[in-house]
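Let's start with one chain on its own, the form predicted on its own, as structure tokens.
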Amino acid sequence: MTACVPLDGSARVVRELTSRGYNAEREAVTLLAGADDPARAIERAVAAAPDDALRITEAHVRRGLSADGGPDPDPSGSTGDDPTGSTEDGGGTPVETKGSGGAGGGSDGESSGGSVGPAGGGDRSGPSTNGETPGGGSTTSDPSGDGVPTGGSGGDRAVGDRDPSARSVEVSGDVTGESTGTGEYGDFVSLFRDRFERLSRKLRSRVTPRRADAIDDLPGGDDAAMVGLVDEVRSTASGHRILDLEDTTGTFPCLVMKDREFFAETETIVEDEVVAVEGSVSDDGGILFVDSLYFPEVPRNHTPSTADRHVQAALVSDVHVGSQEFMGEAWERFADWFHTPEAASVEYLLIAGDMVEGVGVYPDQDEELDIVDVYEQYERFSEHLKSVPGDVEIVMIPGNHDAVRLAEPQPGFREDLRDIMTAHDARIYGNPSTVTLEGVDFLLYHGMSLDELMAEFPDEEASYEHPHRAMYHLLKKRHLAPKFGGKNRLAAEKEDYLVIDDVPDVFHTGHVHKLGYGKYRNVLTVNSGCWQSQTDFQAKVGIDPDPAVAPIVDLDTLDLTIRRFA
């Protein structure tokens, strides 16, 4: 297929190659863009590539130019071949499709419909995103009728709209290269002091707090307010609840009576989070009777940012290459879908951890491994990553199965692992990180603390069936792992990297292998499922995964589409 229009830059070269199902080395793109006739140079480079190639290399371009009788510019460089609440469960139900289109409704009883858009994040006022209420949108049709993506590697499609020159990627909150924790006592003091100071600032605009030692000196009956870390939560014999709050001067007990309308909120308070209370001191001065309870929270008037153009990001997590249950064929269907016209606007792929299955992560894991060497697992993952078009910007963070320290915050991969995954020039950051794509803030967090909340909270507040509801609580507490010393391992850094300083526009997690999505005060929350079918270990612990799904976010509207590739 000869290009219909002249090519006048690297972006046009990338789009043309992608339309034919090819990735390309940067050196190859530079050579093609600088050719006298880029369109003809592309034709010759494609002809010079092997039939099974997915990636156009510098060597293919040079062979093509040489065969065309053209110059062989700049002979230096590589010539090797690369084989290549406050809560709201959404403002509508995202469109669900299968493969490249799907035939109407989603699976598992979910209805097709409208999108989870940027508005509609009020307090429990909208339809559920779990499919009970259609939202009025439409799904696309699958021309093949079988739900399998059309096109694919090497297939032709219209020139896409991907434009690398229009992209903007920034990162903040990444611990990589910044970790200073040694495990000394002073590190723990610094961590909790930093947490307290940063979260208490978010509460001081709502109350006028006194220090714990000052409240202790007040006469009975006086009004008082306090901001503190929760040292302990305990129930009385009568069913009331006592919060022991700690600040830099001491600890003071605060009693929430069971008849208070906000009493149920105390069921989701965990140790080490920061809250504020208002009330009155008891007659004997030994306790504070709580009349009001406050959390750091997302402001009710939060308005998310959006991109200035129509561009999309695919959100995935928990790929688990190396497991016997890794769904390689489904992943390749997903990668093939990137080469279709439907995916022309998908310019970003965000992976929220667990690229590989790892080794020794859980009991008897070796019996469920397809690849027993972790380096070989990453090499295989890199091969699967090559199936994604080279003009897609990939951002990834590690998870608990990856070869990094288990304690959060987790730095990005070591150089030896980064070297294995250089084929796609992926951006690799720590867990967590805030990645800003064209002005839209994505908070990426693998999600290990979700297990803790699901174990302790009532099912209606946090469960594996509705993982996004647990994410709401993290936003409410403005901390990604508020409980220190529980099941989730946390590192003592001088700065608390798990505090949510700035409200994100999109909150993306993984880890629990369940699909969940919704809105919390206009923050789009997405837990993106997995690419691993149920393992024997998961069956034993009662986890029924949602595999081979890819939530797609429109950056210009924050609408959400769920695509299925199983």
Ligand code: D5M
The other form holds:
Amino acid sequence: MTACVPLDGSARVVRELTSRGYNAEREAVTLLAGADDPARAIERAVAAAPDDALRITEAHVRRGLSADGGPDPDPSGSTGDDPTGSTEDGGGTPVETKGSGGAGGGSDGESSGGSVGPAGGGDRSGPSTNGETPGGGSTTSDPSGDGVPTGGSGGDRAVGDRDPSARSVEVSGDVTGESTGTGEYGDFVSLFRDRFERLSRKLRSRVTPRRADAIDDLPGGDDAAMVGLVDEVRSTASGHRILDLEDTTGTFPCLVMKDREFFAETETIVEDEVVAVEGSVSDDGGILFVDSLYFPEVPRNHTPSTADRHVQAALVSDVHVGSQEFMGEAWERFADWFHTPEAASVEYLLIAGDMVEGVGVYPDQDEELDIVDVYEQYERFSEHLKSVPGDVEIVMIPGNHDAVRLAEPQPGFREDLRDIMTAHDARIYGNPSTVTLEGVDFLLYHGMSLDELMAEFPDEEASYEHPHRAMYHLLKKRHLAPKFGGKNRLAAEKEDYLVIDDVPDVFHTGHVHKLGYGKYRNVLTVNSGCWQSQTDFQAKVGIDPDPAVAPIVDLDTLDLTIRRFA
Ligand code: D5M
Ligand code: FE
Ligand code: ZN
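Could you drop in the structure for the form predicted together with this ligand? We only have the form predicted on its own so far.
Starting with the chain above, the whole complex follows.
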């Protein structure tokens, strides 16, 4: 799919402005590309912008054009190679290009065709059986096989119709500026108490639990229910499984017999998640035989919210600027695509972490660095952001390669890094954060906990080939990084920012560099690939990344289109 996106006049205008350090509003670009003499129009617009402007606006262009006919602006700013050459872009043809009509019609040719009805599942119990029905339409480029409606709504808007006034962006659950953790033992106690409180509340509507100490006092044979944090999961010699459940009064062992139909669900239980059980206490009172097992879960009848207008968001992650494997040209094709009619409705760009490659993140990483200074990496990243039209709303959170603390929740970038990235005035939040775009809740999480689920769970439940299935488990557990210790580093905050309090409409992660999507009980779940080709480490461990793809979500329908820029 090389060079599939036409580099039209708009793209050349953007290039020229970018090379001069400007970002530009889409309206401005449209006007400039459609000018009789785009090169001259650019000179005028730049001259009309204030000296400290970072962005060329429509007003600058209009002012510049209306000033035309006057003396030439200072030509010294010109690069001399006139990338806006009017012979190539049709000169004064007004740019009033309609959308391509979507799937198949698009020059990328890779979006799956046609809308295909609601995704399967939605009413079954667990991630393994949920949402896996292949879509009824074209699934030729559906790597997940999970039947997410692939919309391909190419948009019915004209270039220049991005409408900032119709937008709304709100954030919640962001630790940035709220971090109180000191790393002391007491903080971990409050962290886990908060996790238990909030998750057990979700389970208490389903069972009427007793406290561990009360169950301990029961005579044998009584029925009982308990809500607890999983202290340990162990297998018995005869192949049954024991969950030691802990609440604020103590710990009680709960046994799931291997012939139970829900036994398989115990294979994906991890330490420190919160579950509920119902059953009967053994005759000697020492153990609870489990008859039913409950997870905090997404309600079966969850109905996602949608936006009131046709508008789209591009979901990406793992840009890894500074790595020798960063695919800069593919990123620029992606950025250029925003200027095409196909992308006229794409008003939001969400980036779920790993903006840069960072320094010293993994052993021997320096051998694959293209830029060795982390600040320079952010400077280069900022340059690449500038290629995205200025009127696209960008939201980003950090990942494990970024220059913020590694322990989750990760706060948004510090001032010094924000200062480097001002060109596009992106919104910078913590990892995780819930970002509400026109009423649609996007849960953004980089995805560090996914590696562990993939390592520990059976392949059909979580694997690099199906990263979204691991995400289903996080939704089911209503926690983004349930297991404490191991590979997950959690910061000792007074509250647990990784609890999924409210069910999101869209759950977006990255980190594992694989594209995957599906619906879990109507929650659109997307892991968004990367912009870095395979690294030596990934080759060694057999991770075959999905670089240069951008899943595009329709906010009015939650349909998904996959665009490829490799
Ligand atoms: O990691 C991208 C993916 O590759 C993610 O699944 C972790 C894994 N990865 C990459 N490099 C390493 C090393 N050196 N050790 C362990 N796991 C690794 P990302 O962190 O986004 O680069
Ligand atoms: Fe990454
Ligand atoms: Zn990562």
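Under this definition, the rigid core comprises the largest set of C-alpha atoms superposing within 1.5 Å between the forms. The shown structure was predicted, so the numbers you read here are calculated from the model rather than taken from an experiment. Residue numbers count along the first chain shown, from 1.
Superposed on the core, the two forms differ at L32: its CA moves 2 Å or more between these two forms. When two forms of a protein are overlaid on their rigid core, residues whose CA moves 2 Å or more are considered shifted, and V526 is not one of them between these two forms.
L515 is not among the residues whose C-alpha shifts by 2 Å or more between these two forms once the rigid core is aligned; its shift stays under 2 Å. Here the two forms are laid over each other by their core, and the C-alpha of E43 is off by 9.8 Å between these two forms. Taking the rigid core as reference, the CA displacement of V61 between these two forms comes to 5.9 Å.
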